[in-house]
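First comes one chain, alone, set out as structure tokens in the form predicted on its own.
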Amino acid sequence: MVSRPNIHVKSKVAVVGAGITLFRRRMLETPRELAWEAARQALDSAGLTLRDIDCVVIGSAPDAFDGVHMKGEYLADGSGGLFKPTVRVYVGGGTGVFVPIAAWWHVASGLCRTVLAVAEEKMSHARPHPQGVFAYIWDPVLERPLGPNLLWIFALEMRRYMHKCNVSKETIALVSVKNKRNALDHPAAQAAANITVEDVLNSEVLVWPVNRLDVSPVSDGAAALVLASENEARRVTDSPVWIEGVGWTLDNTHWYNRELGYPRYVQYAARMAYKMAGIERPWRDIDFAEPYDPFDYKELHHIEGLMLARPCEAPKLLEEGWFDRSGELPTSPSGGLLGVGNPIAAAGLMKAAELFWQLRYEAGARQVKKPVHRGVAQAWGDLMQAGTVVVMGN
């Protein structure tokens, strides 16, 4: 029995393998084929086969993206879940980081020695556009008659953050510039580019203040991790990456009653994960971060929710290069959702996989420029209410 400050587990849990498909729009592979491609890569990375896997965790965002209901059952064979204890978890955009969290409790509880964690999304199938899927997330009496869409809500939130923190569009655009540049070194990237702040400001206005290059693209893709108990991890690798803390939380769905300038749902999830990891000062104890960045302002928003910067401090640190890959606290060294792409559930798991590769010094040209011992990945979803956080160390 391993005791932690706020939880008791039967075994430490490590990540021992990771895999990812290309992130692209209109991929020809079926969702099952995407899931299997990522799963096979993760198994190969760990030096294992499906016979070595005890349990499977699958993550996918709304069924409507793929147009297949009961998506967990549909993806079971592509994810290696047939005739094994298999479960699908789902918290909207937060799913990608919730997948390794769910896999963690399967192992930490002693139920499974090894878990294959797979996240897949094929958004290109949604008609007439993936935004249409979100027409069904609103309260049918209070909200749906107004015909809202998520872009409108994000525009409100971005505007509130700009007003509260006195941040310019030019500063926020620096996130998109940084992440798309970082993604030039990611072999799976869909939207890598060398762009300027002017490119972002001059791109099409979707809903002011949101321009097209403020937003991550529509994507298809899959990612996977292999998790193992301490004994199993030490048997299969000399360089396990330990899951030191996990956290998740839900705010309520009444987004219109919230302070939109600060993500409390992230802060609460981060506090849970940091407490488990024994982290008291995250801005000092975390070496790099993969905050969730479907929009450029959300990276700054989430950096503050993760307590890696004080409220309204992230824009200033961004301007000073603090979050560059060579900076004091690199953020989204992978290129993030803005650069690598945003197949929703797979995008979050891509961020967890980036922790694995960075902490094993296997990130190639993406490797951050300082020694790394601990990283944090985070995702966010449902009706702007779910926060999911995982801390890993080497």
Given for the second form:
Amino acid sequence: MVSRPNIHVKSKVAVVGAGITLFRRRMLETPRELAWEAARQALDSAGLTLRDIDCVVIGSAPDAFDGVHMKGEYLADGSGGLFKPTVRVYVGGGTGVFVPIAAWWHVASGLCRTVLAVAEEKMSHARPHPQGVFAYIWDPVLERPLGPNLLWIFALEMRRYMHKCNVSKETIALVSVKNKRNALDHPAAQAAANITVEDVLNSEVLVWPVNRLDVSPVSDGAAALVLASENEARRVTDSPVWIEGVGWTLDNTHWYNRELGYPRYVQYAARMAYKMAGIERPWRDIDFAEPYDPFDYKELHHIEGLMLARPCEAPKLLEEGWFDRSGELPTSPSGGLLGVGNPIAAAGLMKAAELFWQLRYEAGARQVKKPVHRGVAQAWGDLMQAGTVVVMGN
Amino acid sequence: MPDGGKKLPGTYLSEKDLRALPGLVEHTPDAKYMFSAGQAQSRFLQGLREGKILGVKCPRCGRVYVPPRSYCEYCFAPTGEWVEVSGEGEVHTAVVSYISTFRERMEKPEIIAVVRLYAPGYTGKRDEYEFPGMFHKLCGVSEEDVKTGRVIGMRVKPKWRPPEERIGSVTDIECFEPVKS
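Alongside the form predicted on its own that was just displayed, please also present the structure of the form predicted in complex with its partner chain.
After this comes the whole thing, all chains and molecules, with the earlier chain placed first.
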């Protein structure tokens, strides 16, 4: 049903600039200041000023994190959105990759020639712990009476994946080891470290099978991109990075009515993006990937949803080093959410920004070893059902 | 980054720094909500009070929905016939939680599961992927049973609260417990 999107594109769309702030557990700057820092840096990197920007897209996850119930409007001034067509988009954890998707349609439709796309999250406001904020995403009648914690559903999914694919915690922990190590080369990183599988297994057990080091941290931070139409892009840069395909879809929130070992919503979104990009064999045509990794098993789950490996095949390829930065198909060369940090919407946009830097060969020490022509970034969110995918090429 | 890691904007605060800031306001929002259970869930909750687990069947595709909805998500048609399922099913996945909703360490861990319910006559075309099921607590099994994987696929049934304690909530089922064979 989602494999036949009726999409009509007036202009090719390129990414021409990117910016990011530090990701940290808590920051002095206000959400607006963080948004402004990232936006200003993205404009600088594109060689543009706010005057050159036609439209603004803002992404931020639940209002409750910042404690402000109108986050689009609240962030608009810091995001350069005043007196311009400005919109805020939100699909939970999927937001970060939904931001470039929404910015893409603004340009692809011919509505705007240039878009500033900004994602911000400040989770440190919530007391006693941002986990409490997640209490408000559950179904009020069927789920909340059980007193759930968000980690429950990830743990349930991880356990199912382990069972379905016969994967050990040791193997899954390798994702955390890889991503935290990759993040040592990322200047924004909050949770970069050289750790071992034993460190992961010996960290505090939160909800078995999830240990502390299987999970990305709580973070503050912002990221931004500048998108431009083909004409504008060629005018401002010699090395535009093209958005070749976008895809997004929702499954339903009745997550306990479906197989948890495979992310169908990611696959549907990926099919849409690949079709648009003319990709028939993603496992061959994609050079590197930034799959969403708020939990270590999630990267494997999403690699399979993105059809970069067959169902249940990702753990074996991981063990063989296939997904290392020097491997056949590097995944999360940035360090991902596990290593760079997880200011929710900003973390997803960080992944899209990583495609931009890698495809321009500007990723410095993080640059993947093999030549790269095409990458995919993906995020996932809300209550186990939003899938967002973007494919970029140089 | 193009600058290869020149200092990025942003100022990190430690917990101590944070406490020293002016303007930390201790405040508990006094927001209260009354939720309507709606057409399908109301009947489901009444069923629970009577010790029954009710579902609803789509007349077009044959999917059985537990918990029920008043429309089929796939056919976008109103659902029809109500069905009662026994409540027996098998454990799809289960975990042990050591933390509360607010991330505090709990004294006694809880076992949480997704139960795939048996529904005779379920003809959903994708019944390997979709199924009638409930999210609930598991009892009568040990942490060890969860960690070794013994519980996955285990046959379970609801453990009902006594009728006089039921209030028409998912908590009228205390937990799901193993079926003794």
